[in-house]
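Take a look at this one chain, the form predicted alone, written out in structure tokens.
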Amino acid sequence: MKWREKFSVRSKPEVYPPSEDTWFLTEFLSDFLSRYKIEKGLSGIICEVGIGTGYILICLYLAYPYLRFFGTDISPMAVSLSIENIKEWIPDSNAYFCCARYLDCFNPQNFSPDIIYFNPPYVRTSFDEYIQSDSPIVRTWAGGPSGVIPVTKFLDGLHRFKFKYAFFLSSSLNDNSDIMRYTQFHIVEMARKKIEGEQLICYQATPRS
């Protein structure tokens, strides 16, 4: 696969490494920016909710550096290893990273990104699982009982910003359900990959007018 291919970074225990979702949410934001681009002459903000390794914001960064680059994680070490990775590949990057749970690190008067996108933790699990791991690598997959808790959480505070498009991952073998309910927002699905006993599914949300 070209972006297993393109290039690597460093890693750590406690830091969800590049995988199968990794590669397919980073093509697809790439086809997608490359699209928009062409048709809509983007020249604004990017924001990655759960910036792990920075493997994706370095890809997106290395094709569309005239951008503007915000993460967050709320792991500091992913907040620190990003920061490393970002610095080899790009020295003088215009990014910024913050330690913060979801969007909470910004004031939604004066950040208004035009592309959100989330790698969320997706796998199903006990809620006791979700809630009480000491692990910070569980914490990274840990999705709770229906397997969206995270995805919830990220669109409950959503709406507080303005943004023209949010991206997001999941699983088939989720209760995908509980997306659909934010009427506030107008959830698509966008493409699916197949891998190992389930599919990966990326939806967008853009607000409703």
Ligand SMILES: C[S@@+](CC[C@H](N)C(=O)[O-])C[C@H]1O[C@@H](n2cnc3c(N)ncnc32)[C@H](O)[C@@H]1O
Given for the second form:
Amino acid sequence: MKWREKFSVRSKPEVYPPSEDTWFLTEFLSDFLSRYKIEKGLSGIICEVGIGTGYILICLYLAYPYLRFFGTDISPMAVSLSIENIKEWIPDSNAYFCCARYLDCFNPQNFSPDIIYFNPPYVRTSFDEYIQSDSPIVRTWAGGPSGVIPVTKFLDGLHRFKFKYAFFLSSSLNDNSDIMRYTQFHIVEMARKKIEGEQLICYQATPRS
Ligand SMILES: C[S@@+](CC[C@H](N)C(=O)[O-])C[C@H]1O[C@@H](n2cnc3c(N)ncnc32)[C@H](O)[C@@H]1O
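Would you mind generating the form predicted together with this ligand now that we have the form predicted alone?
All chains and molecules follow, beginning with the one already shown.
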């Protein structure tokens, strides 16, 4: 059974609804977690940047209730909707949601997640549309002229944190060479999925030692 048939959450016009990219990343992370053993001594913490409706985080929480889940979103509407959605599916959840840019609400000194992931705004747009759009929904998908401006900003802050695995999405239509220039990280393609007119790509960023 596909993810979209298994599970649904409430949406709102201003919040990015679960879509092909959401299901692709959910499937990738769910497969990854089923292979990945939370070893003794690791934090057991999973952190999502840009939670939207909370769909991915809630799917993973339902499957792995013993892990600790944290989520951020720049949109207050996304954060309040995620809280509503998680209350419906997991009334006694202890997930923590925060309205913030990227990982800005966490202190790198005392927050070391095992896994960080981000389904970013990744659609190529003009620079003006990227920075000046008044529409909350446009801001959920506008990625600027390269399509990867939000990803590069995410990577700019990521190196301050100790983490084991970081994953993010992009599209085959983007200028992904901008991502590869990050010398602090080794960036590797992990999975790819063809959808209408493009391929979604899941990358892993590993700190270079
Ligand atoms: C493509 S949507 C993905 C939503 C959800 N994770 C999903 O897969 O359905 C991108 C999300 O990232 C959020 N976002 C955009 N820029 C952000 C930033 N700088 N920090 C945190 N969240 C951000 C948007 O508000 C939006 O909810």
